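Next up: a single chain in structure tokens, the form predicted on its own.
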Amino acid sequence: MHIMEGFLPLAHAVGWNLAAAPFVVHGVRKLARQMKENPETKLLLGASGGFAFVLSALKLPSVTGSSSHPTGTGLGTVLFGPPTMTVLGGVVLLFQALLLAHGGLTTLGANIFSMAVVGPWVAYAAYRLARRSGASLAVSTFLAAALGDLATYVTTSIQLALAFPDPAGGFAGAAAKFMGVFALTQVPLAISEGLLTVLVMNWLAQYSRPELQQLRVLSKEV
């Protein structure tokens, strides 16, 4: 998922900084927030960033220009929402593009609005809709990481797609083809990506549980 240096066009490249600009800087405001009101839950806030730099980090073979591996963001987004973990997600892609050459600095604004902006809106799209339809924690968790993992790649797809079209089939074609290719290493990532996260709440929901109730997230448990 990670476009690397470079990449993308030069037009491409500013207009997705400038597309994740605004979510970032709300971002910023909401955490700040967040830290204010709760405090207590600044210890969870660096597991969930390093849980995502951790698995993100894990590069995997796929298509020319990018990678496959675990996004990580669906455990932030449950515990602080989306806004927060555009924050946490853009840590962790520049500090990863600065220090392991994984990622760009002139794809950072495309990295970010895939990996921190629409995995983890599409995240808590689906964490809300299981909760709200009766599932338990450990399903919307689930639900959360690999949709919001699979939505991460939908949109690198769709970027990529944009910047080179298919001579032939467009920008449908080129879609077509780079879904086609992150699809074989990116489904069974997901699923095991929500696994690993279920097992993480699960831990915090065992030795963390005033904090998640402080961030509402076991509130119908108790």
Second form
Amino acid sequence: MHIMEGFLPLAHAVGWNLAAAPFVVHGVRKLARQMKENPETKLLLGASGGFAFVLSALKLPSVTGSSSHPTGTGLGTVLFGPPTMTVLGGVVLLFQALLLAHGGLTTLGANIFSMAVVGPWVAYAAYRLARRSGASLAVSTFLAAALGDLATYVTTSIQLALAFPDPAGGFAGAAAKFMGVFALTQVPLAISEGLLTVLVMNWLAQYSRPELQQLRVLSKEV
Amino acid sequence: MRLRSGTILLLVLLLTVLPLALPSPAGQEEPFSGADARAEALITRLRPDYTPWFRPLWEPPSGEIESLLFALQASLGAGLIGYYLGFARGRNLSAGGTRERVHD
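The form predicted on its own done, now the form predicted in complex with the partner chain:
Time for the whole complex; same chain goes first.
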């Protein structure tokens, strides 16, 4: 989902940076408050960032004959909420832009918007809805991670279609083409990401009950 | 529904290996190339006149260095998770926790 350096026209690059900026600022504030209120969860925050680091480095083959990578943002979103995940995702994207020439500084806003804003917020909505309708922690976590992953790639497709409309089919035609590249490839990867996130969440539910209760992922009376 | 860790890992392995075993779609120059690169090719087809207006400040000098940095990224992340889980498990055991599965 990385839009490469220089591959968004100037106006689009500026626009997406402006769109992502308030989410990043809000995220940094929220993160600072969370760490002051619950300093015990700092290590878990590190592990959540680590999860996004590993998963976004894994380029996996998909049924479309193409390869792509998961995002790893679902876990941190369920634990700490979308604003905090925006910061962690931003760090991952900055690392990749500076050291791997993956993504870029001019496209950082667009990439943060898809992977660290839309993905986490979709994951959060899916998680809350699933929990409210009585789904278990595992099922809700799976849905959050898988749908957040997929939403990230749909967003990238839309961002590219806005910048590069199809000469014949316009925005819709280009969106369909970019989704053919990104979203379709991502379906099995999103399922993998959902499963891996459940794996880690199961361990956390077993060994980290105090933190999960403090973060209200698990209720206290259980 | 509670899947055991082994089952989950098996499912992920299957999802990863299956595409490699299936016959890949015809007409591809290179099977399993990156989706990012394919999007780049698609942009060039949609707008042949578009030239990127900014270059990365630094690029890994070779494919080997690039894989080194990707491996570094993955190991950093895996290290953080491994450290945390080991810490949590040890804390849990020393607090009189059990090895048994807790149900939520």
